[in-house]
Structure formats: C-alpha cells, structure tokens
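Form predicted on its own, single chain, as structure tokens, below.
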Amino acid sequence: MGLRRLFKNYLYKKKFDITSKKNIGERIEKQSILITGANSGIGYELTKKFLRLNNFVFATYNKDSENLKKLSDSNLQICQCDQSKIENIDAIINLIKDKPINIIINNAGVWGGKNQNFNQIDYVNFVSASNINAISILKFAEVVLKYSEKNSLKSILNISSQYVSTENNTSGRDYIYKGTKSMMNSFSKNLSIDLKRSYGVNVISICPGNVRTKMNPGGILDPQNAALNIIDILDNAETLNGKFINLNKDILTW
C-alpha cells in the first residue's frame, strides 16, 4: 500500500475516532437491547460493549453463534433467526414476550451475491436480500411493540450505507444491495414518523462507514470504534429521529 493511501486511511480513521471521549454510553445502563446479526462485526462489538455497560442483550444470529456463546454472560440471551424468510422472525416472540426491549439495532445485512448488475440479476437473491436488509426492520418493530413489555421501546437504529444514497448514485450497478438498503432507508424514515407519533419511539438510519466486517474484509475502520460511535449516537437518539447520519452525526442525503 502506497504512502498516499496509508495517509488517507489514517485521516479516515482519525475522522471517526472517539476512543478518547469520556462517558460514552453513560445514559445506556440497565437497558434491554435487541441486536440482529450479532455474532460478528459491528453487531458482535456492540453486544460486548453493551454487556460491559451493564445492559441485557438479546442477540440474534443466522447460522453461526460461536462468538456469542464464548461470551458466557448471564445478561446475554441468543436466538437463531434466519431473516431471509420473514416468518422466521416470530422465533423471537417467546424470547421477548412481556420483557422490556428498550432499543432495537437492525444490524443484520447481506451484500446480495455476485449477480447484481442489469441483465445479470439473481432475483432469488434479490427477494432474500429484501427480507434481510429491509422488510425485517418492519417485522422486528411490529413484534417488539406487540409482544414486549408495553411502552418499553424507545429507539430503533438501522445500519445502512451512504453507498446506497439515491442522490449520490453516480456508478449504477449493484441493484440488489443498493435497492434493498435504499428500501430500508425509506422504511426507516416512515417509521420515524409513525412510531414517534404513536409510541414515542425514535428511529435513526446510520452509515457506519468503511468498517472491516465479514461483508467488507478490506474495510478501514475497526468495528470496535464503529460500535463506540453508535453507542454515543444512541445516547442522543431523541435529537436524531428521522435522520440518515454518519458516525459523526453528520446528515447524509437519502
């Protein structure tokens, strides 16, 4: 890697570095938090950090739960949930029934496979990715509001990407990922109006940036630092309802 690229990466990391900030998450203690896609990447780091802040975490995973099981924490409850089929989300009902859920973090997401360009689109993957990346956030909200402790839900945070911004789209291609995450953004905005009005729930869509994850192994940001930023954002959720933001709380275009 050339010196110019190294320097750019350093500046990018520096832009979102809040490791020196004190009292991150000081208002998030003894909360119950539902995190989807929690076995790796940002979801896993959020799970660990919330547990250290003395919270209870309901963590879902698709197939692999190895990392979550290693945590061995009495404040962690895990549940297998394949979101590619919406009816599978009903599996969490018994997990959360009559229990408080204060925060939902919709972290689970997929790229959507290789065939995403025009005339090459894998439509089976498209339907599956739509369920995971977008439609599931509606279902989780419905299930939690219906079955968890009444009036316990306060915030929903949806992990998106600036790459799917309609206004900033200059590259075309990648119909599955862009389409499904853009759909998620639309649902997020809609929910921020409906749920705030009816239940007092704040809904935020966030781009975590170029984070190193299973989906993006070449990412620049550490998932640990992204998780810290997200916790800091949730500390101020009531001021960010209906917004699409980055880790620095800068407003992004839909």
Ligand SMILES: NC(=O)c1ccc[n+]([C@@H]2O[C@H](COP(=O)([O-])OP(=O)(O)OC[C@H]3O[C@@H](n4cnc5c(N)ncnc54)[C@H](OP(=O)(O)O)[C@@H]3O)[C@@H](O)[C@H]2O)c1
Second form
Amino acid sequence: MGLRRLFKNYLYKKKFDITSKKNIGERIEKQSILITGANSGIGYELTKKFLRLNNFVFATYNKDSENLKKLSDSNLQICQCDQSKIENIDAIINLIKDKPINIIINNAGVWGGKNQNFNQIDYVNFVSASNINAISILKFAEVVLKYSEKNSLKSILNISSQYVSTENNTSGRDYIYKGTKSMMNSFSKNLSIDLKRSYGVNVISICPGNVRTKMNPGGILDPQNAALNIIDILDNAETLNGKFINLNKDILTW
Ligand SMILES: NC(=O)c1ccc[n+]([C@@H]2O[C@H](COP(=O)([O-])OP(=O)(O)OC[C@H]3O[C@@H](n4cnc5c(N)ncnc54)[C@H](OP(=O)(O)O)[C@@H]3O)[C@@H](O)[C@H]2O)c1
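For comparison with the form predicted on its own, would you give the structure of this protein in the form predicted in complex with the named molecule?
Next comes the full complex, this chain leading.
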C-alpha cells in the first residue's frame, strides 16, 4: 500500500476514533437489546460490548452461530433467523414473548451478489436482498411491538450505508444494494414518524463507515470501533430521531 493511501486511511480512522472518550454507553445498562446478524462483523462486536455493559442481548444469526455460542453468557439468547423470507421472522416470537425489548439494532445485511448492474440484474437475489436489508425491519418492529412487553421499546437503529445516498449518487451501478438500503432508509424515516407518534420510539439510520468485516474485507475501520460509535449514538438517540447519520453523528443526505 502506498504512503498516500496509508496516510488517507490513518486520517479516516482518526476521524471516527472514539476509544479515548470516557463513559461510552454508560447510560445503556440493564437494557434488552435485539441485534440481527449478530454472529459476525459489526453485529458481533455490538453483542460483546453490550454484554460487557451489563445488558441482555437477543441475538439472531443466519447460517453460523459459532461465535455467539463461544460467548456462553447467561445474558445472551440466540435464535436462527434467515431474513430472506419474511415469515421466518416469526421465529423470534417465542424468544421475546412478554419480555422487554428496549432496543432493536437492524444490522443483518447483504451486498446482493455480483449481478446487480443494468442488464445483468439477478432478480431472485434482488427480492431476497429486499427482504433482508429492508422489509425485515418493518416486520421486526411489528413483532416486537405486538409480542414483547408493552411499551418497552425505546429505540431502533438501522445499519444503512452512505454509499446509497440518492443525492450524492455519481457512480450508478449496484442496483440491488443501493435500491434495498435506500428502501431501508425510506422505512426508517417513515417509522421515525409513525412509531415516535404512537409509541415514543426513536428510529435512526446509521452509516457505519468503511468497516473491515466479512462483507468488506478491505475495510479501514475496526468493527470494534464502529460498535463503540454506534453505542455512543444510542446514548443520544432522543436527539437523533428521523436522522440519517454517520458515526460522528453528522447528518447525511438521503
Ligand atoms: N462493513 C462495511 O464497510 C459496511 C458499510 C456500510 C454498511 N454496512 C452494513 O453493516 C451491516 C453489518 O455488516 P458487516 O459489515 O458487519 O458484515 P457481515 O459480518 O457480513 O455481517 C452481515 C450479517 O448479516 C447476516 N445475514 C446475511 N444474510 C442474512 C439473512 N438471509 N438473514 C439474516 N441475516 C443475514 C450475516 O449472517 P451469515 O454470515 O450467517 O449469512 C452476517 O452476520 C450490514 O447491514 C451492512 O450492509 C457495512
């Protein structure tokens, strides 16, 4: 890697580095948190951090649960949930029934495969990615509000991406990822109005930045750092309802 690239990456990391900030997440204690796609990447780091902060985590996974099982923590309950079919989300009903869920983090996501440019679109993948990246966030909200302890839900964080910003789009291409995460953003905004009005729930869309994970192996930020920032955002959820923000809480264009 060239010096210029190294320096650029250093500045990018520095921009989102909050490891020296004190008391991150200190107000998030004894909360019940539902995290989707929690066996890897950002979801896994969030799970570990929330457990360390003395919270209860309901973690869903798709294919593998190995990492979650290794945690063997009595404050962790796990559940298989393949979100490519919306009816699969009903699997969490027994897990959460009559229990408090204070926070939902819609983290599970897919890129959508190789074939997503004009004239090459894999429409089967498109429908599946729509369910995973977008439609599932509506279903999770409905299920939690209907089955978990009444009035317990306070915040929903949706892990989106700045890459899908409609206003800043100069690159074209990637219809599946851009289309489905834009749909997530649209639902996020809509829910921030409906759920705030009816249940007092704050709903926020977050871009975690360029994070090194299974989805993005060449990413710059550590998933641990992304998770810390997301927890810091949660600490400030009241003021961020209906916003699309980056890890520094800067407002992004939809
Ligand atoms: N990393 C980045 O730079 C970046 C940038 C912007 C936004 N994001 C967003 O951040 C979120 C977390 O991604 P990550 O970077 O941490 O990558 P990751 O480690 O690949 O996490 C994605 C998670 O989604 C799960 N998932 C995939 N298909 C699923 C399905 N059908 N049903 C339920 N869960 C499913 C995966 O589980 P399996 O592996 O078992 O399928 C995995 O645990 C995603 O929504 C992503 O779009 C990431």
